[in-house]
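First, one chain by itself in structure tokens, the form predicted on its own.
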Amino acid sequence: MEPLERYRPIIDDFEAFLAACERPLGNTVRVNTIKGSVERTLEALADDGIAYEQADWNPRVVRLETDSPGSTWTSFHGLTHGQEEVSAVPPVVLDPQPGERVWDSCAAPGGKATQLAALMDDRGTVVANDNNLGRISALRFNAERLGATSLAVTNADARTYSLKRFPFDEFDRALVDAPCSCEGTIRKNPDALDNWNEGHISSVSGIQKGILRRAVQATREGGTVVYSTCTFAPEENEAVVQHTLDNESCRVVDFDLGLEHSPGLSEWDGETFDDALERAARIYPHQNDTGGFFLAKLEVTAE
């Protein structure tokens, strides 16, 4: 837990934060409404003898009393998909609508991409991209298991992504759930901090900046881009958004979030950020008994 000490100045009740990070994470699934309603899925779980609790902020997110959520009847038939609770937040904040063109720039293994398709009633186009060919098979498997027919799967570097393969030249919305140092997954992956170092944070933040800038460029004026990570490092969060604000035509906008959270930072380690970054959300493990997450919502503006 030593690397997390650097965040003591920015986290209220830091001891509660550390204690939460040391507790194992419970099992959560998302109801896949492409295959069935929330009501039908809950009935199937009850029939299977599995105790559950719906999340207050989202009835499609369900905490299960089982050690193997991927082995249930509902999972086998595509009614549920194992997905950490905070991982289900970015698609909800992006709020895609049926018929739209949406880009998930870093989509594998497909939890958020298929959630986007479900939120769109599987109508429109969700371009699910990942640069890791080895992860594409998992993305395709989950799309097929969950019945997400609106997905188009691509394998490319998001930083230089080309839309020439499509009959359109811009997206309505884009999700950048960026590769990161994964500090916020410590409850699920106890070894997440084993190889932690500031050099890695610096390296991955450069990749994040390139992906987020490309997402803004590829989204129409008035469109929405959501940036998210599962890490606490401001270098990967506020600093990446600030870099995009400085170099692309966009602004940070407010959004509603039914989970307890802290605002984004306006400064870190001698670096100041635009006050608009306080509209971003930092979700810490002790606030909702979840993993850690960061989210910022951007609106693309005229050049």
Given for the second form:
Amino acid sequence: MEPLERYRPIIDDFEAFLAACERPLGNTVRVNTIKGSVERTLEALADDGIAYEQADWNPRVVRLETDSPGSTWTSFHGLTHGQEEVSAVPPVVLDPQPGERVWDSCAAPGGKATQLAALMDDRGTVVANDNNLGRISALRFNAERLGATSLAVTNADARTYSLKRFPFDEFDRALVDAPCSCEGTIRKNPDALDNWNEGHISSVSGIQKGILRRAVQATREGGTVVYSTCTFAPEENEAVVQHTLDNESCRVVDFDLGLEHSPGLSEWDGETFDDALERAARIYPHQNDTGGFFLAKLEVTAE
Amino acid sequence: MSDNDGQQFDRLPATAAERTVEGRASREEVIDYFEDRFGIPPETFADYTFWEKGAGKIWIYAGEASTPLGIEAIGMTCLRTRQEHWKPTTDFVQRFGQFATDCVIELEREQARAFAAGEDQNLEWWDGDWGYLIAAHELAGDLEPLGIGLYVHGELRSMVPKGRQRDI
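Compare with the form predicted on its own: the form predicted in complex with its partner chain:
Let us now look at the entire complex, which starts with that chain.
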């Protein structure tokens, strides 16, 4: 937990934050509405004697009381998909519509890409990209199990992504759920901080900046880009968005979030950020008993 | 006629008359197969395109794409052609099997459990067609397709792929 000490000055009730980080996470699934309604899926869970609780902010996110969420009828049928509660937030904030062209730049293993497809009633095009070929097989497996027919899966570096392979030259929306130092997954992966160092944060933030800039470039004017990470490090969050604001045509916009959260930071370690970054959201583990997360919503503007 | 290139996605020709690649199924043949065998109405597929990548592997896709296309995947694999008996995939059957009216074998809960675990079982009471069947069971008040099975000589063999099998 020692690396997290650097956040003591920015997190309210830091002791509660640390205590939450020590507690393991429960099992959460997302109801996959491509395959069935929320109502029917809940009925199937109840018939199997599995106790559940729907999240207040999203009826499709369900906490299960079972040790084996993968060995249920709803999972076998692809009616549910194991997905951490905060990990279901970015697609909701991106708010894709049926028929649109949407890019998920770092999509494997596919929980969010298939959620985007579900939010679009599986109509339109979700380009699910990942640069890691090994993780593409997990993405494909989940896409097929969940019945997402609107996914196109590509294997490329998101920073230099080309749309030449598609019959369109820009996206309506893009999700950059960036590779990160994963500090916020400490409750799921107790060894998440084992190899923590500032050098890693610095190198990964360079990659994040490249991907977010490409996402803004590849999205039409008036379109939406959501940037998210599962880490607390401002170098990977506010600083990445600030860099993109400085170099691309976009602005940070407000969004509603049914979960308790804190605003984005206006400064960190001597660097100040645009006031608009307070529209970003920092979700801490002790606020909603979840993992940690960062989100910013951008609108692409005229050049 | 040219040969199939297994490394890229090619959109299926609308009809056999428009075929340019040897042995490739047409969209019409695929839709006819789903209707003839399982009673799935052709209009179910009005908004989908069908593609071949790999020898005989047919993919169903709802999004936009131009042909040919060299990417990892589009939509889902739905059917294996280029063999005597065409074989739907378990994932396709779970997604579209609710529209089927024929060749659907309804299993009791214990039989469904064995099917999901990948086990073969004797089900001699079945008096319908032999060959590939959609196995289904009742879930929350409705029939829910489990996957594809092969019925021969009184035995239903589960075709659920290893990675999809579960002990429930």
